[in-house]
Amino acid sequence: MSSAEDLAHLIAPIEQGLAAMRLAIDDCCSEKSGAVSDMTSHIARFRGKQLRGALVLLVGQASENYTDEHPQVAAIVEMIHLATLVHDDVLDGAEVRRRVACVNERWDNQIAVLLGDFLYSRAFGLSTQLRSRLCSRLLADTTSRLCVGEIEQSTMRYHFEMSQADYERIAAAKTGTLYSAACELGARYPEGDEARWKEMREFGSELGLAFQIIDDCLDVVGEEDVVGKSVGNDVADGKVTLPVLRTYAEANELTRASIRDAYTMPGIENRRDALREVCDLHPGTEYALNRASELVERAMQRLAQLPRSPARQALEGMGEFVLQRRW
């Protein structure tokens, strides 16, 4: 079975909450101005998984707390991951995302700051009109502290011998609060049990860093025509992932030497490629890998509380779809 069909398979049961929640997006994105509407159907087709609004309907069926409103809050949660998508693309100087041209690649960086933006107001605008106002005061707080894990990212550029736990602290800002924030939302809102909550946004926070460690893998080793995406963004970047920072702390000082020309030295045109010739990224990634398992593990151990559900099985295949996917 491929992933894809993985991930069918562990959406199943919230396919009508999943349809809702896209009609909600839709009906969101919609506009008048056929600019705006080019680039949204545009965009459209950057969707992809939707992993972190099926969190929220998973958990909230999982946790029996689920409400007619919780396709809306999905809604709102994968519209702000959209944004910060078309927002990554531009700091990172991404071409591609799920096969096709990022906005800043088809258009310009300008036009997709100010799409980003749009994108952020018309979900806090969905936000506004639920019943409870729980969810946007907890994504105003997840989307502020995303944007200071990409700050804090931006300012450790070239930081060779950051600490992981450095590493691990931003990664999980910059993507595990957005992960954290959609399962704590799919357990509390409008008025979950305070424990399980709790529990479940943990599960999130550790769900989202194994992803980004995944991520970050795969930028370093995966393919383009495979993960769908444009790879060696972090190494034009000079930014340390943490299969980079293991395999630096492992090298002698002349490995040491070449993996800092390799982000630095001018006129390399392909600096991932020119990374991988000059060091076995493998140990590095293997010890990535088995951390990013650590995580899924310790996130599984916190499902035991939830009653057994097919919503409970799911999420408990979203943690293996995570440490296996290529894409």
Given for the second form:
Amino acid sequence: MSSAEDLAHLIAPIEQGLAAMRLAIDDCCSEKSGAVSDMTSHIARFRGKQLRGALVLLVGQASENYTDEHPQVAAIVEMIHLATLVHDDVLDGAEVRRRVACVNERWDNQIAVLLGDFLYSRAFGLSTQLRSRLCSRLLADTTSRLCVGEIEQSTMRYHFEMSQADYERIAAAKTGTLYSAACELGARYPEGDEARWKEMREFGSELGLAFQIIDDCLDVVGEEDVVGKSVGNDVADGKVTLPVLRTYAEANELTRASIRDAYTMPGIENRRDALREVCDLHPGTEYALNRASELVERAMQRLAQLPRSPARQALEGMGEFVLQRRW
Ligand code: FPP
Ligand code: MG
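Show the form predicted in complex with ligand FPP, please, because up to now only the form predicted alone has appeared in this conversation.
Time for the whole complex; same chain goes first.
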């Protein structure tokens, strides 16, 4: 349960909704400026897994709350996600995402910041056209919490003794929030059953945190041609993620000093390689994977309250996909 075919199989129950979501994204991004349309065509090539949009639709169906506006809600969530990634690649100095050159690489940082702003403003523009204001309200709150997570992450760079709770709080804010909002909107938009959407909000939050933990493992142990995006950015940028935090916590003082050196000593060309040379990341990565499994297991228990359906079954498969994925 980790390949593109597995994912295609999982999202089969919402194929039509996804097609409508993609049309809504294209429509919402259309712009007569040739410069901008070149850029939006470029990023259309890195659509990626569109998991967050798929979650809006799957949770909507599984919680019997699906409306004709769900594909637009999914489009708004995906466009906000895209905007954050375009900005994130500037912050990380990333070169490749979803096997395509990042906007900052294909053009430059200035363009990438502006294009991210463009996508973000168009996404909120679309949300104002919906019949209910719930989507605008919830996503405004979500993106502000997501920015706080990114800001805190920045301030915690090179903090090798950060607690796991702090790491998880930041990962939950920067990634869990949008997963959580996607699932909440699926079950809630425009006015679903309160007990149900609250449960789906938690489901999304746990799934999103697990996704970020796996992402952080792939950054230190994955290979770029498999993952499809630049790897090693976290080490290069001073981000101490769960697999490294755990390795550091378990290491002796000598190894700890070498880990700090790999992150900070001037003149190191590839910091991830340097890190992998001075310590065995395997146990730390195993620990992080176990933590992600624990979160997914908890998330899966929340699905039990939903009626049995192909969409619920797909959500069950989504947990496994998040854990097994290598891209
Ligand atoms: C990916 O993390 C990045 C995020 C989950 C959020 C990025 C958010 C911002 C840069 C700020 C907000 C921007 C807007 C438009 C509101 P990662 O770097 O760990 O993952 P990666 O490996 O996919 O790059
Ligand atoms: Mg990044």
